[in-house]
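A lone chain, given as structure tokens: the form predicted on its own.
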Amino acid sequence: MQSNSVSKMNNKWIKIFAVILISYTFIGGMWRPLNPGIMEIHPEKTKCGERIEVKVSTYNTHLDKGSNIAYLYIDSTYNIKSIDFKATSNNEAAITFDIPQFLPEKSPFINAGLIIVNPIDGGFARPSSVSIAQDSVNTLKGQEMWKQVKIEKFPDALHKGFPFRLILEETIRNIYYHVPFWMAMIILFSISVFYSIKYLFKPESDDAYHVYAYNRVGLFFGLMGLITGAIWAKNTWGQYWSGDIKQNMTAIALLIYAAYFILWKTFKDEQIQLRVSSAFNIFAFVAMIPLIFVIPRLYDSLHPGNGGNPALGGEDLDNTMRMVFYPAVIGYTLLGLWLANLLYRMNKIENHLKQ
């Protein structure tokens, strides 16, 4: 009686968790902004010795209201500073630099980015913003002429907000909710794998019917994950589905898992559909590892951490967005385990209603 007990308020704690951090995910995940940043830069290309008014396009700041520098910049020690700045609206401006006549390399031309300070947005930068080509070269000269001007320490913005990343913009917020859904398929799924040893090892109804139930939560939480996952794609690389390797592997994984299911509902035996349905589930689990997690990383992807592409690292997934990131992949776990207990329970009724 005391254990039954002790049950159902961890279940209860589960529940309270779930819903406070989830609803946490939501309200946080949506009502912070987005850092400063520029979208649209114009024109792209220019040649030293030139004087040059570059049209720039920003997210969520205020160059109308406040003081605003610009710099070109190569590196930390090649920069040049504008002459003149006129801001046209909130997210709008005319930029003029006066370009140098020689580059600080040999190269025939150079990448430079742009970085705009104001005391409101702090200071905001996008590199490889305009492409500076030379006609002739004196390096001596050209080092001398960019290291004129040296960037001092930008101020901090009045408020700190989710980072801006070109293309990914909004969306970012997605993070919330594709990656947490995936990462609470995995442990559902590793759950699942641990019930099916236990089960072939001493077999006891409970413990396949547990596998049964994790799955199901498990392959629905994967089925979020893709959906968010073709909406995130949707926005980013133009297409819900691409035939990316990571999108290809992941729905055979997911699709190997459905066929569990299809398993369990095709012995009449039940010794012969729990067994069996135990085995094929340890084989999908130890199939996934490498369609999700290898196979991806050998190939071109579009998808972040993928077949050389980097994924989130600190300056995207910062402490900003951790704050909100960690909470979710628990709220969307414990919702997991929350769900999957509750099939779990009414499978046992449904199969005590049979007997």
The other form holds:
Amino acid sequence: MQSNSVSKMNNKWIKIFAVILISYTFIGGMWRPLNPGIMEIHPEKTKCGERIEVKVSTYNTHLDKGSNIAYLYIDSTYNIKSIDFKATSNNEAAITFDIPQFLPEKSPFINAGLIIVNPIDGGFARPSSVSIAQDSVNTLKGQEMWKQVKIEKFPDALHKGFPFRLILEETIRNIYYHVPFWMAMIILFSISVFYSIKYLFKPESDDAYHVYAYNRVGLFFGLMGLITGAIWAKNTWGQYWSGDIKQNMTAIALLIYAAYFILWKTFKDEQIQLRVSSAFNIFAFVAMIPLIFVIPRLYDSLHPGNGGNPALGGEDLDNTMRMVFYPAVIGYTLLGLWLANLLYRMNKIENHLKQ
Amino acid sequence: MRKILLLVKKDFYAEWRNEHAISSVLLYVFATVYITYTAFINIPAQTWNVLFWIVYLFVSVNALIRSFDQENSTKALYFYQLAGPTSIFAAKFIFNTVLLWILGLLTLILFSFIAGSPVRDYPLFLLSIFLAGIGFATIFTFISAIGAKTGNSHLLTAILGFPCVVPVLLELLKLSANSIGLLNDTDFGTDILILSAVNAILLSMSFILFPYIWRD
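May I ask for the structure of the form predicted together with the partner chain now, the form predicted on its own having been displayed?
What follows is the whole complex; the chain from before opens it.
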């Protein structure tokens, strides 16, 4: 009696936290704008000793409100300042640079980054945006010419947004709706393995039905993760199915779990059904681990953290994003627990009605 | 240990006496190799690599899918009393592994004989057949035991087994690509290590879980 009331109370809190955290994820993930960033630059090539007018289109900026300064930078010591900055709208500008006669290095060309600074947006940059070529080399003079300007400390931006990444742009928000599905899926499958082991040690049919419920929700979350990932891939990599190793491996992992459900339906004797499918569930989980955690690390992947792409964390998951991301993971997991509980109870009622 | 050897012997005799079973597997090997050859005639090295493992996978499935067919319930109960599930599984596993090694070598020889062989590093390729035999035998012995517990076992065994075999198969493809010279990965030691680790984990899981599947 007492344990029943305890589990009921837990249930209530799971529901409340799931609703709060998921609403927070949706509102918080959509509310905050992106940081300012530079979208396009034209022209992208120039020569030493020329005066160029660079047309820039930016994102989420306020170029026409307040004075702007632009820099072309090679590294922290070598950079030049713009001589004219004409903002045509809040997201477009024409910037004029006098490129010095020589480069500070021996190489025939150099990729310089562009920095724009203004009091509202702070400073924002795009690395290697203009390639500068030189015909004759004079390193000493070049160093002298590029050293004259020192970049001032940027003013703080008035609003702090999510990081701006080229190509990703607004879709960076999908990290709150795509990644937590996987984390929640792994947690749900782990719980189902826990119940399988419990069942094999001490056969109580409730535990085996829990395995079934957790696997169903886990498979659903996996499918949702695949779908949200495919939509994200369409917008960033160009195709829904990009043949990425992680996409392929998770599809196979989900096949293993789909096999569990086929197995579940084939039995006539309930005792054998519960025992054998629990055993297969443990085997499936063990077979899934190399698919998700080992093999993707051996191949190149388009995902962050693989094949030379930056990892989750560091600059891509800054503090503003963590504030939404971690609650999202917890919220999705709680939602999964809630769904699994509902499925389990539905199953129990159905079985009861059959008898 | 003696029980296991006896059971292996019993499996061996049963297979030997049942001529039609072993010859059908051999015919299957020959037919698939020949069909793939006539479809391609000139097989490029990369395709050869993929085809070899696909043919080998299907040959293994066909050879092992019947692992527990003969153990119908009264016989199974008798063996269960006599030897215990762990010995039964160990015997089946050893028999199946040796069978798969032989079939692997046979597939390789037939493939090389009919379609030519691009393999350069034979020791490495034989090592991958060795590891493949262990991995496939583990998975399909375990899964066919599950299949034997359901009515329509053969189709189910294939459905359950194929996704589980993918991690092993991918590592094998990489390893054999190395031995053919498609990949110049000097670090194939890690692949061998990972493959052995996956095999070891799956094998120990099967040993732990088999008793729960086998008892009625």
